[in-house]
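Only one chain is given next, in structure tokens, and it is the form predicted on its own.
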Amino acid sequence: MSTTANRPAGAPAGGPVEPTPDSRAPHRPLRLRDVHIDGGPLGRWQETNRAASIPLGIKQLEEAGNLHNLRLAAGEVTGDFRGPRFMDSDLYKQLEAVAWEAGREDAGELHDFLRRAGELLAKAQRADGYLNSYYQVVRPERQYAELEHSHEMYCAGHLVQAAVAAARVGGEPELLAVARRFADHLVEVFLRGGNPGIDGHPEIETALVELYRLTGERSYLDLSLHLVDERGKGHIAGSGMGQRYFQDHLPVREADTEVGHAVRALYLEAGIVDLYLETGDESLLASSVRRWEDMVATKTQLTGGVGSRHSHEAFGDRYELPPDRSYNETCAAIASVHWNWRLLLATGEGRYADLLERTLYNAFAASTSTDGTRFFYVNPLQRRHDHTEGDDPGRRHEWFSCACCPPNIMRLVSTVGHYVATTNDDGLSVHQYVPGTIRADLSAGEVALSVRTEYPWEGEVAFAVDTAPEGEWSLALRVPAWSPSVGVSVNSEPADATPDERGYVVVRRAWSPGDTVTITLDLTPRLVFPHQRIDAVRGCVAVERGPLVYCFEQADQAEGVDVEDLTLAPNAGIRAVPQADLAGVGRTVLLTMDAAAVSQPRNGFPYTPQPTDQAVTSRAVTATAVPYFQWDNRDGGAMRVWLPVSPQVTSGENS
């Protein structure tokens, strides 16, 4: 077994995705500590994650039984297995979050948790490398006999990712040793042993590629490619869920659209792009891009959320994007970030950074309460008054019986700086705008930048060059597709602000310490309208400002104005109202606009031969919107992103 690492011994810790030097990636990610975020929403999320979310997660692992189950497997305790069969994966995601957080800012107690967990896992692991508390404790005779829903390789994948994280931040070596023993076992069973099975829940594929990148062990890469090549051959067809649910209906190179369980589909895509990067198989990248383009055009919510069906947590048909019943699982948003990042590394195209930003600031950010202690599993774009009452009012929860989302949130927040910038042969590219510092090693030498910005509340981002090598190099700054105009200045002098074909303004010159670059994006609020095939919101309009989607909560409307009666004119003027701090929400920018509140008599059967615009009364009101990611932090009332376009009526009169 090779132990040759792809990063030189003693080099600073890397991040979650670290393609080998020989990969096909034209863009190379920075190391974990190369980006320091010291403000803005992303900086606040990281502070809250460290102070509140991660301690909550560690506590919940004890209370929910995740650690208890592994102690059962280790023979340390007696009793019954608790929770669903994939309970181990929640621990592994939590371990990954802890590892990245410990690497981001040193913390002895976090390293101690990693050490204790590694010791427990080593004790629970069988001599042949197998490790799964459910199948060791509850159904040992069914090992690998129920791969369609066993999650055995899925859990192994999250273990591997946790171990890679711990290794890259200098954590306890026991975790990596456990993960490698399990990975070697999987190689013997599924690559060399002839077992034709694939896991019903993809995730191991991307994890094995990263383990290969860390260790240089080729068999991990070969197993990942084998598992991707076997998908679509009907190995798990008899599960009762259907082949499309498992992405087992077609070989990956032939599929044109995303189907089935959304999280599984996008974890698989991340692995497919990883494999392209390391093998150079263009057919893998081409098929993944083809599905990405279809998903963006027909299966993605305005917030970046994906997976429109509660049934099977799945993608729906093309344009099946209801606001109120859309599932939009938080884990699917996280998987989308992972996939888009790898596509960006593979191509350098700004459209992937655009979708990553949309997803990060909206579908993902909305998943967590302002104080970091409550979470959404499902992220709809509308909550009716009816859903605010009863046993489950549709609000965030502290934890879940199926707790895949909270620790997944924590591991992404710990690594969010990883997605800010990359290097290539020509220089440094900045994909996401955050205040703080960025450093990078270019071929010519070290670059260090300081970044000042109030993004996304304000559109100006100022870069100061602190360290620069001799000679010319390029600084590329993304121009988001939502910005209709852009301004760029270098040392306070206007510069060419024409984006290149990738969507970036590129400034190339010989830089000196003290040089400054400022990019100004257009944050003018805008109305957006849906494609006419999206039946659920046809005739509606939504509001955006910069990367933020806005929503209308009942809490912000004037007394007597029901959010479910609001309508908006297609040419409504929108006003930005800065708020230093909104109670329960934090810093924000509200949007207000002239709107109408309509009412229609209830005469029994809610259908009439009279067109709606002839049946309603309307009065002029002011509607107020808050960023979608800040919703549900106050009274838990009704909310909606999409408003109907105002009927052609005179304010206060019948049409």
Second form
Number of protein chains: 2
Amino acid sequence: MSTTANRPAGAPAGGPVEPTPDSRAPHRPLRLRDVHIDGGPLGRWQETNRAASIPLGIKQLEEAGNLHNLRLAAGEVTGDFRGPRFMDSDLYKQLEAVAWEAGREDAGELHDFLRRAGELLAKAQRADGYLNSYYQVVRPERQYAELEHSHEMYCAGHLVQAAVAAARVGGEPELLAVARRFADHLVEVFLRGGNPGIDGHPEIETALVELYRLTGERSYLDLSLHLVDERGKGHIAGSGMGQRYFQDHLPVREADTEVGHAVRALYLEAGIVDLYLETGDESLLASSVRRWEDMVATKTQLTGGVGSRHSHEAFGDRYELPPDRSYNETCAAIASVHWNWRLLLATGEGRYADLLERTLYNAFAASTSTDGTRFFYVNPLQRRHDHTEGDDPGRRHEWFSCACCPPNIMRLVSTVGHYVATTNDDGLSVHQYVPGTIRADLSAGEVALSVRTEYPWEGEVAFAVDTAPEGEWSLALRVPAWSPSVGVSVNSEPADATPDERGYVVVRRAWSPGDTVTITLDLTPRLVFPHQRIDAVRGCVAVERGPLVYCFEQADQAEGVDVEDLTLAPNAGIRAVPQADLAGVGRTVLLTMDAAAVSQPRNGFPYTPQPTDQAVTSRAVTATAVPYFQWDNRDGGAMRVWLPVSPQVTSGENS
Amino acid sequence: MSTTANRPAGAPAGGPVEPTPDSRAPHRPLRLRDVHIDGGPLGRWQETNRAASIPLGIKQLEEAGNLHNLRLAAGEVTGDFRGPRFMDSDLYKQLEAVAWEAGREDAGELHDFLRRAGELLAKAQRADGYLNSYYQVVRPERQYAELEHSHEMYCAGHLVQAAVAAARVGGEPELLAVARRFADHLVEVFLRGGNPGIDGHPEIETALVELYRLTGERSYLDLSLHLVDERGKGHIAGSGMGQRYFQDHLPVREADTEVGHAVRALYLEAGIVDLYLETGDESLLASSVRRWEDMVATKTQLTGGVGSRHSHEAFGDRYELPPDRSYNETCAAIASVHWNWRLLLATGEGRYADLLERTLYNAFAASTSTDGTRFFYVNPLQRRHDHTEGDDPGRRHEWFSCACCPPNIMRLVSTVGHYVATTNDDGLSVHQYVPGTIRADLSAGEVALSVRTEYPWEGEVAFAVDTAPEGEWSLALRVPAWSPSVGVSVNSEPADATPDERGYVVVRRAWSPGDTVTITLDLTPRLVFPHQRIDAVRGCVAVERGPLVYCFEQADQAEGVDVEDLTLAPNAGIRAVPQADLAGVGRTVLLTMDAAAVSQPRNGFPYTPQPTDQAVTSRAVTATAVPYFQWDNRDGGAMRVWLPVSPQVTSGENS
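Condition change, the form predicted on its own to the form predicted together with a further copy of the same chain:
Next comes the full complex, this chain leading.
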């Protein structure tokens, strides 16, 4: 058994995805501390995550019983198992978040939590490496006997990811030892032992590739590939959920559209691209790209949210994209970020960074309240007045009985700098624009940049070269597809701003400290229109500015203007109104526009022989929109991302 | 304990709803054999129900284990309980269907089934009257301990309804005895015994009123009222489903909109109106009417289907009416028929018969295949190509693991004549138009009519008086709200066709045998438009003709015309094309119309800065529509009730 690590001991801490030097990744991520975010929304999320969310998560793990369950398995306490059977995974995601956070900025108490958890896990782990508090405490006789819903390998995957994080930030060897013992056990059972099972919930696939990347142990990669190859052979057909739910309906190389449980589907995709990167199996990449293109064209919301059905938390049919009933689970947005990032590493194509950005700033960011203490599990694009889901009014919660999302949010926010930039043989590529610093090792030597920007509130991003190696290298800056124009200057001189075929403006030259490059993206607010096949938002428009999708919340409208009556002309002029600190929301840019409040009498059966526009009354008003990611921080009123196009063009202002 | 029956022994067999002579019902139903349907769709449904559906149901009850479970409870066999805990209720609904069918037209084998089932139930019943195979066999210690999901009273309600049916058609006293023993047990426990519980699934309420009507035993009425009065006091708050799911969130007199599980909600409404009828408590009627008006205006599909959410099989928010994801459970349509009928008896208002008709011919009738052997549980108004729900392609099934719908369909079809006409002090009212005969006892004496009509394929309905009592009485004929014009002739002379405030043309005169009355409804095909708040079908139109909602199925379109591309101009001319026997469908009237096939490239992210109509290509084609209730009898292709309005008006024909 080889145990050669791919990165020499003592190297700077890596991030969550580190393709091996031999991988097929033309783009290589930076290390965790190579990107420092200093301000902007992402900087604020990281501060809030550290100050509010992570402490809340640690408290909740104690209160909800996740730690209690492992203490039961460790023989430290007595009592009953609490919560769903995948409770261990919440702890693992929390551990991963804490590890990355400790890596981002050291703190003793974070390391303490990692150490204590590592000790508890080591104590709870069986001598053969197996570790799962539910199956050890409640149903030992069913170990690996109900893989369709046991989540044993799913939990193992999150344990591995936590351990990889802890190892990469240089802490807690105990956690890695626990994870490796469990991974070795899985290798013995499922790769060498002939057990043909696969887990109902993918996650282990990407985790095992990362463990291989960390340790060099080839059997982890082999097991991951084995689990992906076995998928679609009907191993879990008898579950009662059907095969599509588990992505077990077709071999992955044959499937051409995302189906079933959205989080499972996209965690699996992350693993598939990881496997391509490390094995070079082009058929894996080709199938994943094919499904990505289909998902983007037919199964993705404007916010980047995916998984439109409440039933089974699943992808719907093509073009089934309701704004009100869209499930858009937060974890699915996170999985989409993971998948897009790996596709970007594999191809360098800006379209993956585009969707990553859209998902990050909208579907994902909306999950968390401004203060970092309340979370959405479901992220619809519309909430009606008096909405209820069962008895729930559809606002954020502090925690969930199935608490997969909050710690998953925390681990992504802790690592969000990982998704900012990459190096390739040509130089440095910047994919996401954040203020702060970027440091990287090019083949020619070290480069360091300072970045000044008020993005996404303003469109100018200024890079200053602080350190540069000798010779020419390229600085590639992504031009988002949403930007209708772009300007670039180098050392204050206009430069060619034509994006290359990947969607990047590439400035190639010999650089010196003090050189500057500025890219200016076009943040003119814009209306967007849906494809005609998207029935649920036919005849509607939405408003965007930069990477931000906007929404109309009742809280922002003038007295007497009902969000549910608002309509927009297809040529509405939109005005940006910066807010230094909007109550409850913080810094933002509101958008105001001329609109019409249209009302139709509610009068018996709502289907009539007259076209609707013959029965309505229209009134000119001003409509105000707030970034979608900042919604539900004031009250519980109605919200709409999509507004109907006005029955007739109106003008004039006010109500 | 009084046991005076309200109807003297030996009286003609009644139907499913028989208000007492002292009730507040101004309209009284006819007896089961007083309406004979001879042809037309409803006649055909009854034939198919008897020849195909009921035999299938009896076979399935054996195969699915419903009878097996009761044999377990009776000690006749050994083995495991099979199926969900409410399995008994499927048998009871089947028994009710068989009883009504035997009453409609005698047949020895139907009575044999009733007798054998009655014997089995008597044997399975405990000495104290309790009867529930699940709780007797599997969890005796939990009897009445988990009413939120036990379905014990729900099953009891269906037993009572089956027994009432058997008694009214003059058969099987054993079944009534079993039902009364169980009802007496419920009275002891819940009315007199102080158990404050209510059942999570309403149904017992309406059943107990009917048992009171049959037997005169007041305690059944008292228990029903008690269970309705206790609802909304939070007795089942701790179920994990929330209170709205069970309609336990508010006292019924306070609730103003339908919430939660749709079948539960509307069975409860049927019981509420029954209680009003027998107790005269106006607050019950007022609250039910208030919710009906809200439901009709904001929570009802064009087909009459209700319950728009898959999640919890529940009502959605107001105006949440997606065509593709609408659940529209068949049983909810049945419950809506039950409720509307009782409101009609209580008020005589045609609007309830209108919704009953719409629901019957569309939401309900679509549930069953032309051949009567396959059933929908879910009745959406749109199915996309390649649709899947889990692994299911969304076509009808022969049976279901939760088989509530098929026997429920059968009991309604067996009794559909019950909903055709009523008497009041003024005469005879005809609410639904079917060919055949109607006989009734007016206060002045017997009336008998023959009805000739090809309704709903043609608009003329001709009544001939065969028997008439002395003196003046009124023949009231409903004018459906969908009919833009109406003509009436009496003895071939034009007569006043102005509907009264209830929506009926009333012809009052002294009648003689041989007199004729003809009403002609306007079946001109029509476009209908949705209220602007119904987001999910904004910018769309649907097509109706008479009481029938139409849909566009792929099977009917010309080669090369994709249903998903079809759009209609808001002034489209529509042509009716009668079909004597369309393959797979039978007799029907197709509608054809000029349309435009509009296609938009599928090209990456489907949200763009251009209005959709700038990116589409349009082609003049002919679109063909088939009645919604006849859909899915050919292939599994796409179907739409709502078509988008064409981006520009097109003309010309064919592809």
